[in-house]
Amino acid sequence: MDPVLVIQSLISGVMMGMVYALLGVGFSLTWGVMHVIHISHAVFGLLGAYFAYTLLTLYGVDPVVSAMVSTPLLFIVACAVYQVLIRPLTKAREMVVASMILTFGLAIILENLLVLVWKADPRLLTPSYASESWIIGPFYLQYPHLIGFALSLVGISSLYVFLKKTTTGMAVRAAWQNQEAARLYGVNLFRISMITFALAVSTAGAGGISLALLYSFEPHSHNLWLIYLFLVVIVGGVGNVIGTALAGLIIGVITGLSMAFLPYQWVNLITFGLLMVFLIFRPHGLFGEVG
């Protein structure tokens, strides 16, 4: 076994894992705080990717700048989606099941809109530095991968600081841990849920841009992304930001090594196998559900 190939695969896996983690933290929050399994979460990541692709091809805007623009835009869009679609679900007897059905329908609608606007052809973010690499001895780090990794790291760190250091963030954590107690202390659960949902969607947009810097994408790519979101959240623990980040790194490393040494079809087999193992033996994740 070539040690250089192993280390190179580990590096690629870490970068890929951090991007999955950024996509996963929002999915984890809506699940943990609101008891909403947001099936269309990955489609909003695709919206961020297509937004960045359009700005890059038409105006030459760097994907990092696009992420800074799309994040607040998606936050506003998500607030509207919450008020129109998600908030009425609070009256449902089975919130989790109702949320899965509704957001699955939303995912189908958004996917078809993506096809109508951008067609079904695969797209790729190709900024001016797309073919450049940072070479360290026998190892090389592609600039788009580095930027995607850095964008994901900043996004996860910012979300963690928000949850730990701000009053609103602490209210979000309180609502996740015990909604009734949070309500008694004056926490407006509808407002907190809307902020949580909007944060989740906006981080999904940034995560989609980061992932688009690594791989090509098309309107139905969200289906594969969603599998990894479930895996990251289940391994890391629902609502656990740090656990989700670590789970993303673990899964990224496993996937990177698998892609380097095994046929591609084995990668998905390993992914589904891990998901089944954790559902059976560690349903609360490696790091628990407290974030």
Contents of the next structure:
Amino acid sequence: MDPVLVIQSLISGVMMGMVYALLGVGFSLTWGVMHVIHISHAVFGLLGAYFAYTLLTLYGVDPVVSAMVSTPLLFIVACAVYQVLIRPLTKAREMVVASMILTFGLAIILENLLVLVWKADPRLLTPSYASESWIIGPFYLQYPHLIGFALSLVGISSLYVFLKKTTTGMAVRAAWQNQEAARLYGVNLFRISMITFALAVSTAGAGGISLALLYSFEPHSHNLWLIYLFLVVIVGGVGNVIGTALAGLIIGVITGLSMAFLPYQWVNLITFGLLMVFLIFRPHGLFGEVG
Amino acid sequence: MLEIDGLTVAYGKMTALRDVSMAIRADDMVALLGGNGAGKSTLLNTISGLVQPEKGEIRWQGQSLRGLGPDIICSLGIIQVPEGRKLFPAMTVEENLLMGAYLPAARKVRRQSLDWVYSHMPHLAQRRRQRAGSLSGGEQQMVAIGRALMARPRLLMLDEPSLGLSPRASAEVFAIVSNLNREGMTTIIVSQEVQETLSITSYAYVMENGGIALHGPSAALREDPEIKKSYLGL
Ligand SMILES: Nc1ncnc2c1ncn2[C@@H]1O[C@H](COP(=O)(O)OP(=O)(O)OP(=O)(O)O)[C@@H](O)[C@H]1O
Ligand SMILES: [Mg+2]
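For comparison with the form predicted alone, would you give the structure of this protein in the form predicted together with the partner chain?
And the full complex, kicking off with our chain again.
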């Protein structure tokens, strides 16, 4: 094996992994705090990607700027989605199953809307610096990848700081560790759930933009993204932010290496084999459930 | 201070409380006794607003609590230390305490409250950065009581605070609770440790099958041989 190629694919793996991590953290939070397995999570990522694509092709807006605009916009959209669709589910006896079915339907509807508006062709985010790279010795770091990586890192760090340092973030963690106690001390579960859901969806938008800087995307890309999300959350532990971030990196590196050295059809075989192994042997992930 | 009048509560078809009435005056320390499944926790949870009653009324300083949620009831100063402690296990001791001061009024004075709690429970101060889930049972109970104090209670309701503790930790819990009451904290305490509880309380209610089977001054209940035998298992 060529060591330069190994290190080069490690680097791509870490970049990819950071993006999976950002998408995964929100998915994991909704799952852990609200008991909602949000199947349309990655579609909101695609929504972010198409938003950035449109602004870029029509007005030349940089994807980073689009991410900063899409985040608050998606936050508001997600609050509405929560109130209209998710909140009524709290009455359902099997919240987890009900939420999966409902958001699966939502994913299909949104995917078809994406096809209607943007057609089914694959798209690529190509900002002006798309073909430039940062070259260090024998290694090269493509600018779009670097920016996607940085965007994800900022997203994850902000979520982490929010959860650890703010009163509302603390209430989110409390609600997921013991709902009844959180309610006893004044936490309004509906409000906390809405904020959690909206944060997850809005960071998914930024994650989608980051991912679109790395790969091309099309309206059904979210299906594959979703499977990666399950993988990241199951390896990292439901609701565990640091664990999810590390799991994203690990999976990114594994995918990066297998992409470089194995025929393409092996890549998914390996990643999803890994998913099975985890479900069987470490269902609570490498790092435990809460963090 | 707190009056309960004809309270009836059901979980689905099962009636858990029937026609419960009681009254607690300011500065009182009242015992709530009774066997497993008698309805003690249900009564506290109904007062806290976690469970809504089917019939009857709870009044706090003359004002009805009907339909109010747990956040409003918490902000009125009616604070519960729940059965089984229900800490936030992955959060530190101090974060658990701060969660007690989550609502705005309590949050404003949370620094003073922290000092106050640490002065009552000095060894919590040494453990402030430790994960709550890693503490011993006795220490966890102290955190649970401390968290409640952070909410600035005017009525403190403790649900089996000594359950599962060593005799020493249990004695410590009782000492802290009666000390708080001596400083003027109105308290309801649910406990299976009948003798101990009757000795620190002034009045007691005994529940059976979702209803109040009898009530009276704690000292009188402790003396009455008939009552001791049939209700208190002594
Ligand atoms: N959430 C619930 N749903 C359905 N039934 C419940 C629920 N909580 C309690 N019960 C039932 O209500 C009755 C009263 O329970 P409760 O917990 O209030 O009793 P308790 O006096 O606190 O008992 P213990 O000493 O065991 O704590 C029991 O029969 C119990 O099984
Ligand atoms: Mg009980």
